[in-house]
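So this first bit is one chain, no partners, the form predicted alone, shown in structure tokens.
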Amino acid sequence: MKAELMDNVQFIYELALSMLELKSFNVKFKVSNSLRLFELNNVNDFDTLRRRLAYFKKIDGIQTDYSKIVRYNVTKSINQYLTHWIYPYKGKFHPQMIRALLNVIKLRKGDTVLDPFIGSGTTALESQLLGINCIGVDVSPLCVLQSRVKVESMFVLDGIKTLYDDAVKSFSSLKGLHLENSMNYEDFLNSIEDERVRNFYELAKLVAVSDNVRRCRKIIDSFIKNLDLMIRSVEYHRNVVKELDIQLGNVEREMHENWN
């Protein structure tokens, strides 16, 4: 049986993680073809390898789940698939690396991982996709918000779509960073009963503000463009779960402003 590395694998640490992944599933192997192809022995559970491995695109000629998941992308980066890309965050983990590390430490479906610095929610999303439960903690309300949006929005996608026109209309009162009738959008947010839908539209506003400040883009145009991309990403999230029959892990997030 042979396993072929993902095309984007180019660093030594990635090769090392790919080897550690195989070892975590008690697979013996030999590396050939300029470190791109692995000859596997002692494979007891082919299906588990196919569904979980992060650094391999094919096993025994069959595509891995990860190689299919990364196709669901609205950005140019392979590591920003599904909802990972939403909201700029410096110092993000590579999702591929996190997926591999969850395998390396031998967390299995139904286990729980604690991320005490949840940040942008990379661990939360990758755990969810592997069926691993995740508890995330962060002192930053923004980190908690964006990580919630990334893993919860798929469950309320229909509700999000229903409010699209109202969101754009209420946001149209914005000019630059100066808000004219700024309560319009705030009223819109406050009118949303489902917290998960409200969080989605709150983050959409913050993405537009970030684009305006960092890239000098027109805030209204940025809001509409990114809102469309966010909705498409959530659609991808929901679609890939159905296509690959993924049994999602549960994700819990908490925000602690005072550690004393």
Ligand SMILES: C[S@@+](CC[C@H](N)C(=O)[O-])C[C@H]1O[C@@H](n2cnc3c(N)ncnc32)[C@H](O)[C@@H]1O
Contents of the next structure:
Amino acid sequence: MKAELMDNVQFIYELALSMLELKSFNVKFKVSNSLRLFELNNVNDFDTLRRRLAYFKKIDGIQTDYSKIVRYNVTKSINQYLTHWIYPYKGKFHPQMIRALLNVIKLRKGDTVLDPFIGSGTTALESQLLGINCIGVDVSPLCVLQSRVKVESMFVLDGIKTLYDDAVKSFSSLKGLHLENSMNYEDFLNSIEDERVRNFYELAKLVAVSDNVRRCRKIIDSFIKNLDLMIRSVEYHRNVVKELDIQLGNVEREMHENWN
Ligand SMILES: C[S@@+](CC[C@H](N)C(=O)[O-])C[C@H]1O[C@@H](n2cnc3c(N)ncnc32)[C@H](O)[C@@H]1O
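Now that the form predicted alone has been shown, please provide the structure of the form predicted in complex with this ligand.
Below, the chain from earlier opens the complete complex, with every other chain and molecule after it.
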């Protein structure tokens, strides 16, 4: 049986992790073809490999789940698929590396991972996609907010879409960066009952403010452009779970109980 590396693999540490992934599933292998092709022996559970591996695009000619997941991407960066891209954050893990590490440390479906420095939420989203429960902690409320939005919004997508027009209308009252003029948007946020929908629109505001400050873009244009992309990413998140029949890790419950 053959396994092909993902095309984006280029560093030695990635090759090392790809080997450790296979070892963690007790697969023996030989590497060939300029280190891009692996010959696998004693594969007992082909389906688990296909569904979980992070650094391989095909096993026995069949596409891995990961190679499909990365295509659900509104950005040009292969690492920013699904909701990973939402909010600029300099110190992010590569999600692919986290998926591999979760495999390497032998966390399996139903296990729980604690990330005490959850940052932008990379571990939260990756563990969710592998069916691993996640408890995330961060001293920064912005990190807690973005981590929650990235994994929870798919459960309230319809509620988010219903409020789209109200959000754009109330945000239009913002003048530049004078947030004291944003009363209408704050009123709009306060009127949202579901915390997950409210968090989504809170983060949408912060993404627009960040875009405005860093790139000098007109804030309302940034708001609408990013809001559209955020909604499409959440749709992708929901669609990929359905398409690949992913049994999600229980981040939602854990986060409500532990992330405050
Ligand atoms: C490099 S970032 C982690 C990035 C994360 N791995 C990701 O992929 O986005 C480190 C995080 O640790 C958080 N942090 C630092 N000291 C902390 C503390 N004492 N308790 C909780 N969080 C802390 C920071 O707020 C920051 O978000």
